[in-house]
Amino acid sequence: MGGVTSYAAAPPPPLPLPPPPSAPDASATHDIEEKDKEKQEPTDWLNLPCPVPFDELQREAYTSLKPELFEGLRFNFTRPLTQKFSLSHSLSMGVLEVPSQTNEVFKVSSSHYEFGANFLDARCMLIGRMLTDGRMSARMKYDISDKLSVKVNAQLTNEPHLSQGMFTFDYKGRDFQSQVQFGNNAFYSANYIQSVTPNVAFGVEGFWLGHQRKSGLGIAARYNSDKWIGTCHVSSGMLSMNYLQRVSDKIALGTDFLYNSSTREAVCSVGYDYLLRHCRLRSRIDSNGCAATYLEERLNLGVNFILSAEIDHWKKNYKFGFGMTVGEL
């Protein structure tokens, strides 16, 4: 008999395996296991840690957002001569600005050359410095025990009435911090800040300056995260207002917002504080228009390159300096 064809439909091919499931992200889990051990774990509210003292509230955003912008040329040296105390150089040649009534800026050109002394140790600070125009400033900073510091910062002119004398007393509690400062012309201050929650801080603050005849109060609430810091800060009819943003090791983000109540003026600004390898760059622009850069360049051990930039088109208002620092305290 002849082959026989089979003309029946072939068997369908196999279905395809599901795919295995993924692992779950690392950070993802991170976060949740992090969440969850805050829901854990009660709130210690006699053990809060310690916040910062009531005048660093803003420090993050203020070293981000507003660093120590100059115009000209500037060039800083320190050797040390023993690990405790070292010698400072420092020349400055630029330009100064004359306050007006009008938008326009005057400008003169200015130089000096500063000598300065300085001793670190472990509980006493002692700096003085010494210009050509025959200023002198000194800072001492002595710690009395591990709660209790004292400070002291005096600046002596040679025009009248313009010498200043200023006296600090910090005390550092386990969830506090306190200060009181007195000065000449009858200056007096205090403040206290104080820690409600982990995360939470609030402050309070007043002064009394005797020869103008002038008082003022403050409060202030300060929020500190792994991620964020914000903070509110209401004086003598002035508004504060930072935020900092942490968007990695390396690059944050920061805003902050100012109002004048008697000129009722307001300016708020947005900036980035971005740190590479060997550099360190921080920029901002506010509401008026003016954008302004810092960049600060790694060369070597102990030498760094400094660039600064400031623009402010409403006021026709440029500014640019470079300089050099080398040697650290």
Given for the second form:
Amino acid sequence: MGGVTSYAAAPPPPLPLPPPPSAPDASATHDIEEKDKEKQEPTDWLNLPCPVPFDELQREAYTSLKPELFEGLRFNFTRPLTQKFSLSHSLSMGVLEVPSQTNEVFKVSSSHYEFGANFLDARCMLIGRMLTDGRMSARMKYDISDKLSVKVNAQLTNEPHLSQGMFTFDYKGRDFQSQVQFGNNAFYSANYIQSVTPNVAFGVEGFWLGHQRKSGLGIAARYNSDKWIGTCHVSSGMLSMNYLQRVSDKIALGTDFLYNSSTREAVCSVGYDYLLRHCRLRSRIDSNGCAATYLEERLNLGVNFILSAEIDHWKKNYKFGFGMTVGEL
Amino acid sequence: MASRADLKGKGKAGKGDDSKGTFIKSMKQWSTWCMKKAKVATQYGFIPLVIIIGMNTEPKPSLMQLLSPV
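Starting from the form predicted on its own shown above, please give the structure in the form predicted in complex with its partner chain.
Up next: the whole complex, starting with the chain shown before.
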């Protein structure tokens, strides 16, 4: 500690220097100062931050709680040719679950190879994937201007009447986002989300399915802060709430609740997401007695080893998968 | 008299409806034909389109880079 005043009989010493900042003290005072500033700064109601798009309302919680579990072997290879253009090859050998009337689970072995081409630009994104069984998926996103963007999404198959396509127009305002969607089977939907305070956003959505004569309305709310994110989404017949707590920058804990009023079923799940230096581990257990884990281990730069497990003792359904992902940074 | 006028009126309305109906039908058939052709074009042509766009943007990769597995 510096700033020692000398008690010698010399001329009075200058004012004692402030002690050189030792790390914990300085950061503590800095944090306290920041919190004071936050409390003291009045909220600028005309300058609220832009909320996340309505589709991504629950994205953080779902990324942590619901990783893409798979069964069997999965091998993904992404080969970048330039910074914007890359080709991807994906091989998958495993089982597919066939939906059945009874409670039993029927599994059918299947394998497929998927070839994909990706083009990512500042304004335009084109992603195309073609599978060996004839299915093709095409996605395009184009930013017409700073605020308006159009997305086209198509899943095409060789079988008739099973193809789907969707056009989406997004408009991003200063503190709101809105979206209009048109799809096949006469599907129309619109949604709107608005920031009401620096941390809270409310949204509404409506959709109409022409061919099945179904329509629905929904509302959603989201609270977003540095430490935790909570969302609630009520739409026709479904209630979904989730909560994600960031304990530190490596650990996140989350919980999720889903209620379906037409079938009167509710599912609740609890999970964690550990983002460590060499791996990312996500696990959850839910109220149906199903436990799942997904591990991505980084072996080398760009080489990831993935393990996936899902155990459901009630339905006697055990799914284990392993694979490698090469090339995705 | 009134009945004849009614019949005439209904006849005219019927013809008007028919022309509107055929117009709507032809529009639907035309849009369905368009959608079918667009679906085939997308299924066969989207990935080649992405590859062509990618090969022609700066920096342009060579054909060997596209075809070699390394």
